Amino acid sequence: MTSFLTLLYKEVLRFWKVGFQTLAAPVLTAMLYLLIFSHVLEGRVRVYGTLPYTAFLVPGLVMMSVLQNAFANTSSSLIQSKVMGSIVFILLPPISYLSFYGAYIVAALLRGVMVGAGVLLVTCWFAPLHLENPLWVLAFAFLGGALLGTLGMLAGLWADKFDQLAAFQNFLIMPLTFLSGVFYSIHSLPAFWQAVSRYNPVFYLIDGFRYGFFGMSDVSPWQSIAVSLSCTLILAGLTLWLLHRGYKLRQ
């Protein structure tokens, strides 16, 4: 456990030292999204029958913040270490690939959950929220952080330059999160786009997380947890295999 805890401490300290950038800035961004969209659409859109749009929007923004920051933490840490050459100081000690993976994912979870809690704290004043199923909220928050943290590790392992990582984030992560039902219910879409949305794993994370607040969702939370858990296990297995091989780390 010593290597795991040491690496975890290093990763947490890395984002904590620049908290204004890694913690405060995402909270401000989410609050701006809420102010703009709630001002434009509040009173014009009702979701699940009688739910105010602002109340519908808050959990989506919270979960989107968790996911994006979990991805950013692992991907940015790995690419910075590779580009600067400091990755050698992690590879030289006898740190197992399981400890390596675990420390990065737990740090990503911590950053994602901290940002999500901050977003919830500053946005819950704009709409009445109540937790129907707190365990679902926690389950999807931690599962989402683990899934996007793992995807961030894959991106960081694959990328050799910052622009490659930016392309991964701009052309994959951003569309997956913004087109996942954060700002709308998929039942408001045409049938074709509803079907397309069901192939987006982030949709199930957002929808399941929102179910924990309102007890209402576009699909069953059990289906959402099954899809999310399956995707997490598949990506975790792939990541562990690449770490075991030293993919793009031991050159």
Second form
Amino acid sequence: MTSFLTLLYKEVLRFWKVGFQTLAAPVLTAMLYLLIFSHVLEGRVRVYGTLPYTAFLVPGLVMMSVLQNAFANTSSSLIQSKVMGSIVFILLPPISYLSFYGAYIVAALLRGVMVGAGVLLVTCWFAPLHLENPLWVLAFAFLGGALLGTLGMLAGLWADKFDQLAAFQNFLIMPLTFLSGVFYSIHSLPAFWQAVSRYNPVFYLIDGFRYGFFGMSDVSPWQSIAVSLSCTLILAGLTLWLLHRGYKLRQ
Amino acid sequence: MIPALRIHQVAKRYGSLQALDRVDLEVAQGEFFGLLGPNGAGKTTLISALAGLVRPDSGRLEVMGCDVQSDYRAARRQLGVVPQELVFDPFFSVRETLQIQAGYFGIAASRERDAWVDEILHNLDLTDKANSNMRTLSGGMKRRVLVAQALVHRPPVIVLDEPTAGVDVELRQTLWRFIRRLNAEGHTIVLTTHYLEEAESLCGRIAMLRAGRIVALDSTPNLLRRFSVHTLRLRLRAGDSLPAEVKAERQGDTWVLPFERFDDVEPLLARVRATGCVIEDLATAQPDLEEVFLKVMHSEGAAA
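Mind giving me the form predicted together with the partner chain, seeing as the form predicted on its own was just shown?
Entire complex below, previous chain first.
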């Protein structure tokens, strides 16, 4: 337990010490999105018939921040320590692969949730906060953080160089999050793209998260939670198996 | 008594390179053991296999009787490794680095842990730097922190992979004083180094690796005796020359005569005088590990 807690402490301290870059910067980015999109679209678009665009956008931006930062935390921590060689400090001690996984994921979750809370806080001024069902909000925030944190671990384990990780981020994570319905309801899309969106697991995370705020969503929150949970479990299983085998960590 | 290290038929191949070729080795508890060999001989691979960083293709490795694969958590608690590369975590101070490393080994924060961290810092002359960020330290200081990190969990077996590479004389002395003390207190020390005089003065027993095989393994004095001899170095009067029946090798204007024991020196000199040569200068040379090392590395098919 001490080794798990220490690794968790180290992972939290790592992002906390550079909080300006890991916490404040993503909050600012989300705020810029909100300023621009609400300026252009507020008053022209209503979602689900009644919802003003800015109010609709806020939960999407919060969730996107949770997801991107959870991914960034595990992936950049792993690739940095791999490239710098300091990964050896956690490979030499008797840390079980379960503690290893758990510590990285909890740290990623914490960063994701902290950024998400920050975004929510600063966007309160732009749209009145409305919370229909906080339990759904929390459930999807945690699942989303865990899922993207796990994906970040996979990327961090797989990548040998920073540019490989950047490719993973730019060509997989960014399209998945941007095309997940953060900025629009998928019902506004042509039928074909609606169908494609349903293969994107991030869509379910955003949609379910938004349901917690408004009690309205593109698909049922139960379906969203089932898809998100299955994806998380599958990826977690894969990651644990790779860690157990020492994939790219132990030759 | 359980050996500190037991390495049995360990092999590891990277593509076409046979990094370790069925290595057998035992190191007893309390030994100061040297692992020598040229670059690429397999020293670091062997150490990495002990530490669980490399998985051997076959064979078994045990640290204090614990298998490094099947009982990896117990084995890693018994082992402190100072890696060869100068690695560090740029986010933390020296003290944080050591506290975190202790925590990884399951040692929770306590007064005892802090006292031990302070003691290590003191012994490695790091006390002044305890609160400095790792990034701001010089190379030599970072090396000391690496040594300190390997000791936080008081491992009975300590492996140092080239700990003095690129390190100034002062640190080398500080380091060896501390390591010798740990050895005297019962810790088993395994050392790889490029400085052969260091190995000669520190190690009780030495293994030499070449191309993934152990080609020599003996106590340091035995190795020196087996592979190396004392020599008598003579400068003769200009124009004098030793006849072929006196076993000697000419190096410029110096004649080098091998001998085994100091009792042999007097008869050897008598024989030289008997040939009519006049000795103008005379010196004896001790056998050294460098000579042994070169001989072992260049002899074909040398066996342990």
